[in-house]
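This document opens with one chain alone, in structure tokens, the form predicted on its own.
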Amino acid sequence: MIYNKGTGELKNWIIEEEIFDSGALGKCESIFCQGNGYLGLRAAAEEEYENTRRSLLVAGTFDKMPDDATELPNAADVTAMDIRINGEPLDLTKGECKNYSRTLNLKNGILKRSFLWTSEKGDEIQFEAWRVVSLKDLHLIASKIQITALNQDISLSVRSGIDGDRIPAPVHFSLQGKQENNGMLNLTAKTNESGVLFSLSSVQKAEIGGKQTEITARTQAESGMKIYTETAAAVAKGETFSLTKLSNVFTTRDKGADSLSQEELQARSLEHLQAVRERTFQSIAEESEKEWKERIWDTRDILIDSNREEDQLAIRFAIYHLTIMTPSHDNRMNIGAKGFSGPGYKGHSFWDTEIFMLPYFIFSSPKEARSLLEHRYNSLEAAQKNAAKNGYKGAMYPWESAWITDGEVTPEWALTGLMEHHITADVAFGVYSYYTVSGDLEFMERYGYKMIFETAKFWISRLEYNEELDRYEINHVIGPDEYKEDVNNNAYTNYMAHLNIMLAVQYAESLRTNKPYAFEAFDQDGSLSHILSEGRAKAEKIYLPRENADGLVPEDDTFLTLRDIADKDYSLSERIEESQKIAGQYGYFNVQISKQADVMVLFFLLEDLFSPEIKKKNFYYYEKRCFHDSSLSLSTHSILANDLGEKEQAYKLYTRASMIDLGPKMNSSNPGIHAASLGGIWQCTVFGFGGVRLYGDDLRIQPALPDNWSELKAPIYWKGQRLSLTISHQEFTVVNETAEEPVTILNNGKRYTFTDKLTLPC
């Protein structure tokens, strides 16, 4: 079980595991994961257990095994320690363990572990360990252990280093070299297919009672992909042995490092380690904590006054993981569906980024949002090749993305790579959302317009004309509801494609009128003229499903004709916890059940196109038939429920969403945390209960707090101005902290413009 711990200044900042369970290591290794956007380190214990899965992942370093999909390779381990007390291995499944605690401090990213252990021979020790991945120095990992002899003198040995042989299969590396240099260990390896060089270095310093006495250390390089130091010490009763270990990783995927030789990369790693080797764990941790404070928590923390403390913890947990999983240092990289917390989805990126996580960055850190969108621009050429390969024009973004030149990396057995085309419109929507919120015209001129135009060209070529009905359709697709494969006219896909084309028309017309030189530059191959003629004409005839006689917007051409099992009246818990069992019983494709929000995502993103009455009727219909068999689903339904005044249901859905990783299901996160659902938690909080929404081209703020929240405070950015929101049940106040430009918001259908401060009733 994971517990919300922390008191005083650390209240609602600490998550704790209070009981050691060797059978439930996976969940805690994932949710206690550490990182900084460059690398992610799974929270494996120092000692080894049967279910331990060590993982050190570095952003963008994809490799491909024969007959398998591209994936992030697992680098050599720097966390394992073979600790022996009087010759007996430290093993919490043997002997007796008391006072066990493992905590992650979300405020500073420090992982701490402590327990009292008595070996089977009766040797009693107090063990403490700390680990940090520096948010300031992206290459640096620091750890420290302390072992105190409690009931008698002990002979202690610790063996630790850089171990590539611990990497779980498949192994993507071939050893290039290993060496010891003045106590510093180095191991260099290369990925087998992509040829990315990794160079890892490590150095250790041991003390007893703060002094380097009665300690011997020797370095060994065994056969295989490992090199280590073995430290031995005699520790008297009451004395404390400590070992500090500093490690780093550099790769030729780092910006500007692609041409480095093996020797040059090794030198870079060793020079970096030499520069930090005399630093204490405490100084590194404090430097990282300062970065967390100044860059993240001082500018992005959200305060929730709730009678359920887990609400405050959940939003901080979300912001913490969104920080450590996002490679904002490099615009060639995107966010994986599991972040860096585990092997799930092979590190690939999906529509999760644009629809579920990008909004957090757009409203909280526009610079990082822009970097994520620049990644899509940098992969535009691969998207164009993907379109051509499939017989289309323009740019067709892959359903699963890895490195910017890889193109489609969805496993061949999955139809999603062939049919889940809405990702292309999702990317365009991300561009539109960022530009509308930020007003960043320079981004559009360098990157955004091109992406909008190229994705529109794809849809123009993708449309199929139905002569009988005189309309254009989009057939043979998979919408967000992946229970339904190879359907025609998925409503979400059709509407988003239409928006994509109309954005291209709008932007092309604007350029032709206001910046004819830019129009001519884009139109050298006739692209914009084509969009303004054929694109506009086709867009006017795209089939956009509207409500039928029952007021329902059909998910696709056949969904509402399938057998309806809603009379079974499955509860929300049954639908979530038994989703695959129940769906499999009826057949995923044969009945009116959905995997996740589909029409509901459409209502959320393009809510100004539908009346409240239509949204309400469809919400009740589709939610009852949704099995939420995706972590992406609950947050969308929560936001819409709140919009419809269903506050109790909205909060119930929100709490389920917030506990996907933090909750009691101990196998829920073994392959990694649910990255997009964490973006969803932020959206529930700010877009849902906070009522902040991009409504057309306007900023709408129309809060509706849950009954058990008394106040919400959140920062957002709009058109370059930083706004601070304070919301209660009675009123809300928006303060323009930047106060350089007037801000206009929409509330209850009326526009209000202010420069410094605005207060309105809720």
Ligand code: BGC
Contents of the next structure:
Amino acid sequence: MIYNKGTGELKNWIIEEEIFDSGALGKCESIFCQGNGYLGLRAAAEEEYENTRRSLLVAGTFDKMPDDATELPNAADVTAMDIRINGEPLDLTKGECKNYSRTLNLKNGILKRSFLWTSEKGDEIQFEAWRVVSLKDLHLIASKIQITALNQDISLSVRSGIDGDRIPAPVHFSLQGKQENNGMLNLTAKTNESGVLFSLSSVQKAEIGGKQTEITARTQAESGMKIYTETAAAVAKGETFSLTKLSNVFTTRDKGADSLSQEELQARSLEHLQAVRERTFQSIAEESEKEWKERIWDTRDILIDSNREEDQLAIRFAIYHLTIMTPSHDNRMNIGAKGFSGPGYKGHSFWDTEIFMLPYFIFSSPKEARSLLEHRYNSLEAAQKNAAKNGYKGAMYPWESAWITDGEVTPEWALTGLMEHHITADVAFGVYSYYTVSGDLEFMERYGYKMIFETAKFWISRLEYNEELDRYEINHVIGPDEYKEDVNNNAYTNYMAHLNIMLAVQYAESLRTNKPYAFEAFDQDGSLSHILSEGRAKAEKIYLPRENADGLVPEDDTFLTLRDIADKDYSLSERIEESQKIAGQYGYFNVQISKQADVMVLFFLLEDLFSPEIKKKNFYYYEKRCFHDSSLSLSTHSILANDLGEKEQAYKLYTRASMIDLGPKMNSSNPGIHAASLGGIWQCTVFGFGGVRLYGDDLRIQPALPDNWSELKAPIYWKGQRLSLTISHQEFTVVNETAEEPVTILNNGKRYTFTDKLTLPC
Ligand code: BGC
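Given the form predicted on its own, state the structure of the form predicted together with the named molecule.
What follows is the entire complex, opening with the chain shown before.
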């Protein structure tokens, strides 16, 4: 169980594990994960347990094992420490452990462990450990342990270094070299298929009560991918031994480093370590904390005054993880569905980015949003090849993406790679949202227009004409609801494809009128003329499912014809907790149950397609039959419930969403945190209760706070202006902090323009 443990200034900043449970290590390793967008380090304990999963993942370093999909390889470990007290290994499953605590401070990213341990032989020690992945220096990891001998003198030994043999299989590396250089260890290895070189260096410094006496350190390099230092010390009763370890990692995937030789990369890593080796843990931690403060919390923190304190914690937990999982330093990289916190989904990116995480960046950090979209632009050629391979035109984005040139990387056993086509329209939707919110025309001219035109060309070629009904259909797809495979006319897919083509038509027309030279440049191969003629004509005839006689919008051609199980009336808890079991009993494909929000995502993204009455009717219908068997689901349902005035239900769905990683389920986060659901928590807060929404071309603000909340404060960016919102139940105020341009917002159907500040009733 994870507790919200900060007090005073640290209230709602600290998550804590209060009891050591060797059977539930995975959850804390994932949710206490540290990182900085360049690398992610799972929060494994120093000492080893049967279920420990050590993992250091570096953004973009994909490699492929034979007969498997490409994945982020586990780099050599720098966290493990074999600690022996009078020869006995530190092991909390033996002896006695008291006052155990492991905390993650979301404010500065520092992981801390402390406990009192009595070995089976009766030696008593106080153990403390701190670890930080610098947010300032993206290559740097610092850790420190402190051991105090409590009841007698002890002889202590700590073995630690760089270990490529300890990491979980599969091993993607072949060793290129290892060495000790003036006390610094270095290990260089290469990924087997992609040939990416990794060079890791590490240095340790031990002290007893500030002195470096009575300590010996020997470097050992046994066979295998491993090099370590063994530190031995005699620690008198009452004295404290401390060991600081600084490590780094560099790879040839780093920007501009792809042509470095093994020696050059090694030198880069060693020189970097040499430059920092005299620094204390404290100074590195403080520098990183300053970066967290200035870059993240001073600009993006959201304040929630709620009588349920976990709400404040949850949004900070989301922002913390969204920060460490996002490789915005490099536009050749994207966010993995589990960030860098575990092996789940192999580090691949999905529609999770555009529909669930990107909105947070668009409204809180537009530069990072742009970098994520530039990644899609950099993958455009691979998407074009993917389209051609499948017999289509334009660009067809892969359902699962890894390296920019890889194309489709969905494991072959999954049908999603062949059929979950809505991703292409989702990317286009991301471009439209970013452009409309930021006003970044330069982005459109360099990247965005082309992405919209190429994705539209894909859909134009993808449409199938149904002669009998004189309409275009999109058949043989998987929609967001992955319980239903190979369906025809998934409503979400059809509407999003239609939007994608119509955006292309709109942008092409605007270029023709306003920038004829740009129009001509794009139209050299006839692309735009094709979109404006054939594209527009076909789009007019795309089958866009409307509500049936019962007012229901069919998820696809068959969903509403399947056996209905509504008479069972499963509670929300049953649906969430027992989803697999119940769905398995019925057979996922055979009955009207959905894995996750599907038609509801459509209602959320394209609000005006259906009347509020129809939306409400459908919300109740689909919510009852939705098993929220994907962490992407609850947040969308919460936002819709709030929009429809169902405040209590919205809050209930939101609290469930906010507890996906933080809640009591001990195993569901083992393969990694649920990245999209963290984006979803931000969306529930800002888009849902805060009522902030991109609505057509407008910024609409229509808040409706839950009863538990008395105030919400959130910053957002709109057309380059930074706005700060303060929302209560009675009114809301928008302050234009940039105050350079007038801002127009839409509220209750009316437009208000202001330069400095606006207050309106809720
Ligand atoms: C969901 C997808 C999602 C993927 C990665 C699946 O279980 O059904 O919608 O993109 O997980 O998070």
